[in-house]
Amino acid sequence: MDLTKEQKIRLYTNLVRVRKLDETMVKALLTGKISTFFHSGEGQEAVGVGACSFLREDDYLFPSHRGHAISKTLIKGLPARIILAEHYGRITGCCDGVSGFHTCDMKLGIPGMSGTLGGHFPLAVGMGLAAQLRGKKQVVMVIEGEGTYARGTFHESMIMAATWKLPNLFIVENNQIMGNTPVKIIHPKDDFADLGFGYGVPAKVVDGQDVFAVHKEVQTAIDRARADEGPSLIECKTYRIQPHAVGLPDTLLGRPRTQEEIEVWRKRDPIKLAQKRLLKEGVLTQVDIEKIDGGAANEMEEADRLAWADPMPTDPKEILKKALYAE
């Protein structure tokens, strides 16, 4: 089914909140707002919002750890001021039953981030089962950096996920680097989707910098998994502009990355291929263009002012309580 023009300015305009708030995340640790660490998704905004952005409400995501998951979160509708809040150390961000990180919100059907790479499959799958039993066609989406689909995790996952039929659709993060290692030293081919086939499941490889290209892909396996035909894989090419994490040494293996190399990628960054596409399509003005842009910076600027000004847990028994159980 094409989009209607509604639909592409919605995937546009959530590819340039996701970078707002990015852009928010890495000020704030570099001005000590944020005490710990940030590992930027910049350039990799397709993915998440190219696979999240129509995602029904009761549908469940189980998202990867890459941008600390802003890409797919901010997009199923977790706030940004939750997810900053989180960052803070505020209230809102560890007390009041959602998280950012930590990705918790069963109401927006995200049910929290595993605590290991990769151990987001079996939760994935577990909740693929009570799915199907339920019977209401919701599907269970995860979405995990490539080197993750190297663990036994993944593949225990999707022979369960492929031989009961169950809606899960698996969707490869792939910006080539794990860490500070490339993942062609680590994987024997080119594709991760050639995964999929060896149990008899649809996979795709497609362009992770064009989220229209995503959304193609990705649509097409929530049919498939609504309509009980069981899992997908679909493998997205992307790649990763900032170092592991701001302010880190950016190398591969001991050297420095090539400015080079970075350089061609933001080239294809996804918020000017999609500009460019839908300027060409006559869709959006470079008059819209603007207006969204500072819509979504008002966002993140009102979210910062509100996440920072919310208070610190100070009750030990209050944190224990709605921070790391759940009733």
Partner chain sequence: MLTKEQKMKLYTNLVRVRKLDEIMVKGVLSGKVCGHWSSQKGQEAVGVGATTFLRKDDYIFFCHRGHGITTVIPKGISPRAFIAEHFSKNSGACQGMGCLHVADMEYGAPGLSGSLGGDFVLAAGMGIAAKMRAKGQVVVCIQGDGTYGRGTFHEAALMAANWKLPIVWGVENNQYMVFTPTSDIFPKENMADLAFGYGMPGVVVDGQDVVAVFEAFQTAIERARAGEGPSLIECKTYRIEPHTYGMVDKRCAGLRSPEEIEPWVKKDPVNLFQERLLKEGVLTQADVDRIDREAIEEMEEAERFATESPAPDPQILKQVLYWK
Given for the second form:
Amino acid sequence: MDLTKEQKIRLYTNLVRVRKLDETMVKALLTGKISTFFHSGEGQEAVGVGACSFLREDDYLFPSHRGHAISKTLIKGLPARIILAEHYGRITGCCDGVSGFHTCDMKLGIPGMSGTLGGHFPLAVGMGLAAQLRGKKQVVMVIEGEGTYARGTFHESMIMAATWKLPNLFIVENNQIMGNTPVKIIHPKDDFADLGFGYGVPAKVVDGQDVFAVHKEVQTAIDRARADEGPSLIECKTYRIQPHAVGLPDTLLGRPRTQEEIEVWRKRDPIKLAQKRLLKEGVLTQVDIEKIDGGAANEMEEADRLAWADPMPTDPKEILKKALYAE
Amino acid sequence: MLTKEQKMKLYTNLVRVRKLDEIMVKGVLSGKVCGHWSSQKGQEAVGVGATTFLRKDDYIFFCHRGHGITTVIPKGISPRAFIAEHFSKNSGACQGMGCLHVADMEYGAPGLSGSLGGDFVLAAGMGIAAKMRAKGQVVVCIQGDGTYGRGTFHEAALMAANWKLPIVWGVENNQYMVFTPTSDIFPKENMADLAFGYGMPGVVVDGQDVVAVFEAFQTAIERARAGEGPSLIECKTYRIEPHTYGMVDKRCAGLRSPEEIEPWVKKDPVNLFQERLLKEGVLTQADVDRIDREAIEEMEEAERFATESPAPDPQILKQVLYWK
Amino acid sequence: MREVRFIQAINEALLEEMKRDETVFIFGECVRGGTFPHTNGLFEKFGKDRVLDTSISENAIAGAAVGAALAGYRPIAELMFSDFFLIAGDEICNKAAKWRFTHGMKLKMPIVYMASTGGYIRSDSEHSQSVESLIMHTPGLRIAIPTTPYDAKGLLKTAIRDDDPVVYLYHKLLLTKKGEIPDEEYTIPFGLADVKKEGKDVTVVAVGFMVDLSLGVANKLQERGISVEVIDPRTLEPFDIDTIVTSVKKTKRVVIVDEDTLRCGVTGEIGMQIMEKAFDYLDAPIQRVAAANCPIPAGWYLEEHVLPQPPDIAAAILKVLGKDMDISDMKKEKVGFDAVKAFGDLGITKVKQN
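Could I see the form predicted in complex with its partner chain next, after the form predicted on its own?
Expanding to the full complex; the earlier chain stays at the top.
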């Protein structure tokens, strides 16, 4: 099914919003407003935006740590102010400021973020089982970095999801670098999607810089899942522009990363690609583009201002008293 | 092509393992076996075919079924040490401490994981060691179908494929995971299909045919010794006996039907190979009787040795934790 | 003697031992150069056969270490964060720790499991834990936690040469700490506690990074006439109770400080061992300072309420002494882990500042 003009504009707008929020968070880190770290997702926005822009609110989403999940959570409906407030330790954050960056909002179907990579897979299968039992055609989407797909939890979860035909989507955001290691030296094959064959799960490789291509493949998989036809595996090829975390030495295998490689990928920036296409198709004009840009910038500036002004908890110890058990 | 002697050896090992299985059943009934016995009857061709012609310095990992008899006995561990270990005697392979966890590094048998799937990652490590040592050693890791559901397989398979480690992964698919049919818990017919994702060869072989098993492993082993990396071999077989000896023979919540078992009893690997060798003229009926008798004598003698051996000295527990 | 940083001391131990014994190799996620740069330079020196980058597969890393050890090598498995020991629980606590026993004491298990440990970095509940209680609780695992560059190097060399599995934990906040080490070769035997500061009024037994916090408190209390003895056990298994008992006989008062959770933590074990061996010498009940019974929060204002702080240590010391004193100058540990600064200081990698 072809995208409507509105849907295309929505995808483009979401790309820009995510980029602006990423920039806001980098700035917040460098000015000390974020006290720990930020793993920028610059250049990888098309994966999350393409996959999540048209999810239902009651669908479940497990996002990867890259970009602290903003290309997924912001798109799923979590306001930027709440994301920022959580990073700033404010009580208005989605987890009362307790989580640092582990975004969670069950009303939006975002159950949280695992501190150990690969922790999401079995949890997602459990939610897939719940969705299947509930029978409301919800889907469960897991988007993880390629490095994470090496975890044994993936194997165990795929077997379960495939055997029971659960409405799960496994999306590989392959940015080609795991920490400081190029993924090609730790993975035996070119495509992670090849792993799907062993489980009898349909698997596709898609250009992760092309938001429309990502959306198309993911939508096919979502439709399959909603039709009770079981899980799918989609590998999106993208590239990590920034270091593992902002401010960390940008090294590969102990040596500085070459700028040439980064430049090649900067030329395939997902926003530029989408912009070019929509201008050519006449969906957007230069004026529209500036308007979208300005709107997103305003949204993030205001979110930042409000979040920073939000209150800190007056009595941290009260929060900790409630930390362990529901009652 | 197998020589006449090699065929005789494969057959003899099949019979030896079968007789040892029978001795172990008797050991359970007489209360001598410490713990339980998971009979591997009817599945012998897998381990025997895979390990009979391994080098002494090759490494093996085996599944819990049969507590390793189809691999450790062909590899060289004595039935004496095997039975004595199960009787928890100090003459056992592990001084009576391990019972079903039979190990002897002299024969490249490092032990049995208590948690299923624990062996995959250890095998990867031994593969790293074998590759570093560069003496052409291989690691043969045979696990049950249920165990291949563990994430440790995925991690170990990635590691082995990426570093081209000399490992052969064997699936002894007996179609049951305790009471659950494997088809209920695995999404595809062939587990060998998993190999594709890691870029290693994956083949399916008749697990009742000891020669077919041998040939498949031989190809994979030669590949591994040549530094070309791991392979996955799925051997289709069937569990004749209940999960452990004496247990109710269930399938899911109900009972397993004799009709289901019957066709597989007809495909008994010892009988199949015997018929073939008699037909080929490799064996005469006199040879068959002799091999049978010798195997019974060997196992009965080993059983007597184990029975007469003393129990371990409890003082041993004072020095169990560290090497020094 | 020369001055080096903690991380360089680790690096030297790895370098020297890999050179000394070619069966020693190291593997894990990003060991050619990564999250903590203590493995930098090894790849250039020993090549890809002995410095191996793995995928994110803690089970395989920890388990392959057992396999390689069984096959006659001395693997060093780098797990990055001690929290990940829980992922590899089967391989570390069931295989490495127990297989020698299960299989009749004939197997050697010369493995080093190393990882960063501890909090005060405002990370999260799965990157800030201390796991010493869990490890000390498991029979069959040795555990070394160095607190100075001297100890870091000497203990790691001993760990690599040990024929049993050793868990070696380096605290994230100690990585840039400076200290003197001798030019010549040395090792530090396991099971030998180190008196980091002599004193006569009270014995503080501190584990890992808590040694630094306790020394800070001890120095401040010294100015107001309280003489604190600070003991660093260095290894929790084997554990040197004798040095502690000797100290208790002198001071008659004990405070035990650990960063792991208080409940069922090593402070309880150490305290009980003192009760069993030196009860008659105690003039006051033992005091413990450890993390609250709560996961470690990532939010930046909460961590200090969970992890032990200098004022907590000072208060415990005053309590065993029965004294009341103004300790408002004792500051909470809020430094955080500034990776940019830490790695920049090391001069190991060129830092790109945005």
